[in-house]
Amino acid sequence: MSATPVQSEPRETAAPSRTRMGGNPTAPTASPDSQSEPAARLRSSAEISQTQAPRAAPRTSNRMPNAILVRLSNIQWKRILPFLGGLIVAAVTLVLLSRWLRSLPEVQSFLLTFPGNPTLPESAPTGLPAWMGWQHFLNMFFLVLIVRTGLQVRHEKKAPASFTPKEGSFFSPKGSTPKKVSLTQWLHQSLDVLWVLNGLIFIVLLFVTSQWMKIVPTNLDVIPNALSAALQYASLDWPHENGWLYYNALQMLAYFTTVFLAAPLAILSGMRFSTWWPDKNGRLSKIYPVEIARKVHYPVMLYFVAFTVVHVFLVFFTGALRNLNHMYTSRDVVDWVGLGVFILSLVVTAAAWILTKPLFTRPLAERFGTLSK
């Protein structure tokens, strides 16, 4: 502001302009040469506060909750309540007709004759090994990592970056062409090896101690002690549990279908995507499309996340302390150290959880193959 127009100004004009901005309207009014450029400065100043201060408060303060109620504003509600809510109607229409049912004398006598335990061989062994508890660990470890990577792939639209195995080498041997694949979908392959080898090692040691006896069906009174075991379970009074010495028939059903044909249909099928897949062999690659594979590689997935949300359910619901000493301490007592490893399990997983970011994983996938964008 030139000093010109302010001298040619009034001296009484000078005090409203300081009372505006706060000064004293009985203080002596100073010369206008020495007033009018600090004034100037200070109602610039002002204005500048004034007219910013509001808008960049609500920017930053809004910012966390305005993310959210994007994120609810774009979940499909319509679809889900009413979903949500016949799941209600349907579960307690199921709790209320096994209630109904279990108070016929037939059913009575049916629960009676099969209480929910299958018969097992004279030989089957009781309580648990101590190799069964970093077995619980490792196999909920690489179950966890799996199933994350997995959906990463299944829905990322933008990979990290491209991984190209070197030719001959583990992730490409020889015979096939390197397979360009996202740097995701080359640590959930990875990640699956170490699982299928963990599983190889379970699955010898489960014959060697016999402990394959207690989820692998040897008679056929499995079949309606099963029935009767879910009979229980819906009606909410559940069968009785002593996983130290036996699985109810519904458990063992389920032991069995996890261990002995989701785990083979889930590595079937995964192999089917996985840079090992010989594409050169038009024959085979003809037998086994790769459509086939991911129809039944994604159910398989969901199949283990089922299994698993109701087995820790039911852990903690009958008896938590008790059953984390069988799985984690092969221990048959009630203290709180089976708590106590299982929750420093959920440290380590949470832990490699971070470490499975691409900060962590390029520099291991490049001892492998070659990265590119």
Given for the second form:
Amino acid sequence: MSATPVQSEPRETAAPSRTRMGGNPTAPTASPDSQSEPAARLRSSAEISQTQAPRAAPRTSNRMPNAILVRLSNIQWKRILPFLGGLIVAAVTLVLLSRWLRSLPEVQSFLLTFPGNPTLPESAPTGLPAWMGWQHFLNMFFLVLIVRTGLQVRHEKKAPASFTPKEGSFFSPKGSTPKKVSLTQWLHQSLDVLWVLNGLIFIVLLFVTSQWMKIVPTNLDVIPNALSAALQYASLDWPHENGWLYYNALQMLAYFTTVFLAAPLAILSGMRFSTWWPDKNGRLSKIYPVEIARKVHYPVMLYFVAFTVVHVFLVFFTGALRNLNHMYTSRDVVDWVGLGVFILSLVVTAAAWILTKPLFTRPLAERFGTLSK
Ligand code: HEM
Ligand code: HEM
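Switch from the form predicted on its own, shown above, to the form predicted together with protoporphyrin IX containing FE and output its structure.
Shown next: the complete complex, the earlier chain at its head.
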């Protein structure tokens, strides 16, 4: 894919931090000699621009515009522009093609037979209960911090501190050797625990309250209905929305994939290189090589991010106020309360983002192991 060469630069600089995860966080990561050339180039141009900034700019201006300029000049426009152009041409072609398809009588009768909504079991519940609002908020809250700390683990050149769990403790249970990892990885793993706990409660409640019927396909007509919904989205004449009663087939498949495939994959792959992995069991480690886990973990994160972008876009462009009230106030009405609660949830998430600094995480980590430089 065209994304590979673009990714190659950060990957090189990330390699040392990856070595660190396997064991010693003090591995040769911080040494300037060990930096890849592109990283060194990036840094020196940033340093140059920063040292020049106060002279060139009046006292009142901040350095932000300069930093943005440096970043913009580092973007490989020659590669990106043709890619963007191609993307726009492909999108326009897709819309025109879908519109043409929809003008065919056979396709019109297909859309009448399969309007896009899968058949639900008769006992499927209506509405979204309050517990789901809470679960959904906590999921988003933890996921934002998990993606952030995951990316920090991937890119950090020097860990803020190292964490070694106590033998036989929560972060290094029987069967595993206490591994020295970065404080950031400890935070990532701690957030994972909370996210998984929240997810387990979500799944139990989903089944206890029959809400699962709205996101688990139970009828094969989900496939033609998903095709129908895809065609409607692509032709920019979107399927009728009523999330209070049902999701369309594409939504159902996307929610199912997120909850029942992507989340377990993130857990299974993350476990493999975490401090929890029972590395004393050589056979198990051989059956499930760490390279496989690495190949899965990062793309799963990309899936979560892509899902969230499309999901939030659709929430906002298919009746934002009503949709937000469904999820954030458990009501099927159009008013501003849901949006207010949603904004509040963003503020809480932003506060947590600011507070997850070593200053606050160190004392917590010390309860579970020892910290060193
Ligand atoms: C700021 C971000 C988000 C907003 C505003 C948002 C909003 C919503 C809304 C309004 C619904 C109900 C849809 C409807 O009534 O038509 C919904 C459902 C859902 N969302 Fe989100 N969402 C967000 C982030 C996420 C994230 C990060 C995930 C998971 C990765 C997620 C997973 C889901 C799932 C699985 C459902 C279906 C729940 C069910 O009925 O069982 N959402 N979301
Ligand atoms: C129980 C669930 C999870 C566990 C146990 C886990 C564990 C880990 C560990 C131990 C690392 C350090 C990897 C290394 O050695 O390079 C890591 C990295 C990472 N994690 Fe997770 N993680 C989990 C869930 C997630 C989720 C849900 C996301 C995002 C949606 C995520 C995103 C990342 C990213 C982006 C990295 C950096 C990957 C790389 O360097 O290639 N993790 N995770």
